[in-house]
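To begin, one chain is listed below as structure tokens, in the form predicted alone.
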Amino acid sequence: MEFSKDLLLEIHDNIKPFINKTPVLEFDFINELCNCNVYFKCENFQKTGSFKIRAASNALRCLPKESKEKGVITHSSGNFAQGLACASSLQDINAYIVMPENAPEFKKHSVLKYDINLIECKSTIEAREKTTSKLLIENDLHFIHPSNDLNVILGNSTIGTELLEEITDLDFILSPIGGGGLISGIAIASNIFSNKCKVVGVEPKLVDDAYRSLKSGVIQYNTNTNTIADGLRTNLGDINFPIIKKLIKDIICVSEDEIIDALKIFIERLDIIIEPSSAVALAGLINKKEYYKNKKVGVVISGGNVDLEALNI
């Protein structure tokens, strides 16, 4: 599929009244010891903590009416689940949220603040999609999925549009890489709004799947999925797949001591929280700092929700 200026212009001013323009920061400690400009995309400031407001927005806007009237059920242990029942509460139509029962209780509350449909399972993948799947069947609802769905991705592309607005001479963006909806998204706006800019992924060497994935032409799968990078352990679909083997050209891979120095630093040095999912970006271009060197380089900061009882740093 095409994508054209004008759509991804149109997408962006739909979702405006539902999300927040997050802010572009730049520290001089970040470019010292990159040897670049870094202007870090800051989605930790968005509304519900994370990105994924911006995608569920879209998503649900892009509904058929019938659809909306209905309502609409998702699966997700964190960011998507919060992201999905602010939207849906924005936009007044009802949603329910199947989570797993070990899912952190701060992001339990976060969905329920919404007066959400939230039903718990077991903490098992099987466990989500057959629940889902259950509801879905008995309430005739909408299942978006919170990565492999066109208008997430689209949605999600509104932060490379904000982004190159505002720093419109960008060599390169890096994005954190999981269920592939954030980059794809991030992709086409480079794709459409830049004739320079790169898009360059980073994931845990732990779960490496979309490293792998790229270089086979194949969607792979992890066995493990032991990182602290939470965020990231899910796998790429059949519909943003397509879009990251064409726009994108490059994945690193970061160690989980690289993530969490990263993280400290966030911490430490910037003042700023974030989840480690986010750090991950900044660990990538930390570890190919000499390949940057004297570049424009924007990091998606993806989320600030951080289960403070899960990490041991």
Contents of the next structure:
Number of protein chains: 2
Amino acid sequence: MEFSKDLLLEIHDNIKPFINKTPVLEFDFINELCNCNVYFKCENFQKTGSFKIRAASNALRCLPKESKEKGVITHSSGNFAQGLACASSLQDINAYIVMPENAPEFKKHSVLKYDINLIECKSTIEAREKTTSKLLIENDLHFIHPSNDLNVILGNSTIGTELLEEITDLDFILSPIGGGGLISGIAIASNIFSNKCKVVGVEPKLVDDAYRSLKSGVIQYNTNTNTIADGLRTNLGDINFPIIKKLIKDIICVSEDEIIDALKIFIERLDIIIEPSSAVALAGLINKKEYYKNKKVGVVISGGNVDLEALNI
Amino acid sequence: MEFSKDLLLEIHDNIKPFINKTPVLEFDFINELCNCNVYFKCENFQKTGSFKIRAASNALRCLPKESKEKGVITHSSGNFAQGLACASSLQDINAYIVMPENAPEFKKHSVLKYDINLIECKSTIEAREKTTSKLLIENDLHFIHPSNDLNVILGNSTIGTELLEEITDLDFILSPIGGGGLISGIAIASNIFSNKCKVVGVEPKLVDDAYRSLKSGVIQYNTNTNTIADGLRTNLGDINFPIIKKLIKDIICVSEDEIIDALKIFIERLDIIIEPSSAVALAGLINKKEYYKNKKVGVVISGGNVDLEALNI
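Could you switch over to the form predicted in complex with another copy of the chain, since the one displayed so far is the form predicted alone?
Below, the chain from earlier opens the complete complex, with every other chain and molecule after it.
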């Protein structure tokens, strides 16, 4: 998990043609509310509406030629489906996306606009895995995991690379933590590009598996996944957990009400529509604002893909 | 109306401490919809939620010392009230803002958070002007007009300066046209910083005074101001109209339905909440998309201050 500055810069250079350099936004309202300087890294304005295209672009780029020719597969009902669909179109690699048949129409639509193979299956995890495995074997495909894959993680490191290039003297970066691929990538970059910036995870109390994992030193699982932050219901993996254990010291857990309050601030005060998982990091900052007083804090907005009406907040 | 590159850069440098450098965003959805490369200059993410702080900051900065000491006054129920309130606080200049008593509470609130004098009056234009004039004389204040003032216009030029610095080879910039202060500033910058970029105005058909003014060569007025784009109900002025006449060749007029459709694209597809006046430029681009095919087009989002519930679209 020790990577060189040159490697991280090379990864960034290599995926630049496939991604947006997302803006870093400041809001007086937030700075006044939190008594610190807050810099939002806006992956909601990334291609496909989330950071996942960074992950997918790097994972595809790093495949051996043979795998690129045969194609890749993943199962996802969310942002990674869109990210991989777009990235594989851009790199001209054959991709199979397995989605549960009850995925919202707008999500299916946003994947289908790329030249990929969408395969629908029943909505259970078993059906997803079985369908994926069958297709993988039949077509000799390479499976790409949305978060527990080193090249996925290194693709995500480019968020930290860009943010610390723009705001060089950050004290902290707050990132949502779900499957662990996002925060471990950012922590790798922060470890290389800053000698003081600490990366802090924020997760919903209802799915506090990362908090418990870090505390116990062993990956923990959620028994209940009933949080509004649907992107954070997943568990850590064996590739990203060692990185998290080494580089992340703190995880803040926030209540559903705190997540909803932060989401409302985004929509009503900052005029940005984001998905609930993205509001979690701001909820953590507000929860611990005394601690961050007068500091320079980066906050990662991971994505914006949401059906606002369905949310009903 | 001939200004040097040095002057425009100096103005930009001078107001930089008081403003945000707003992001320029691209969206695949829009590029595909319009068959061209569209670059949104996002003044909705400007301090106070609109470009007006650029105008106010430069107008205040350029006042003689005596006027700075005595203070300034304006009447506005909208974005200029917020822009001037914030800019005068930042430059430590005493400001009087006259607002109609029926202005929405959220607008009063956003002005009152600065250390300024808010004076309420009846909601007629006469009451506004009478109240302003009385205070101006009593306190020996300087009146700052929101759009028909050279330093206001030159403050707005910094939008064009930033946009053309970032996207150097734009073919067009589409800007809403209301009072004329925004578009004339952008046109001045475009004329200096690009040898090919044409600035085009877009306004609602219901308040097509600028279109008719440009056609007839004389400032025309609106008899009906019943457009959803409430920021564009105002008329051109004698300072900005000559600039517009010289530098603007085309104005696109759009229907209320086209404005609402564009506004829905922002909210539902781009996940940004903006005010209706800001959706007008995109409505113009969509209306004339055949003309802009394969071109590089800047689109100015002038502001984001809106009460979404009151809008009821």
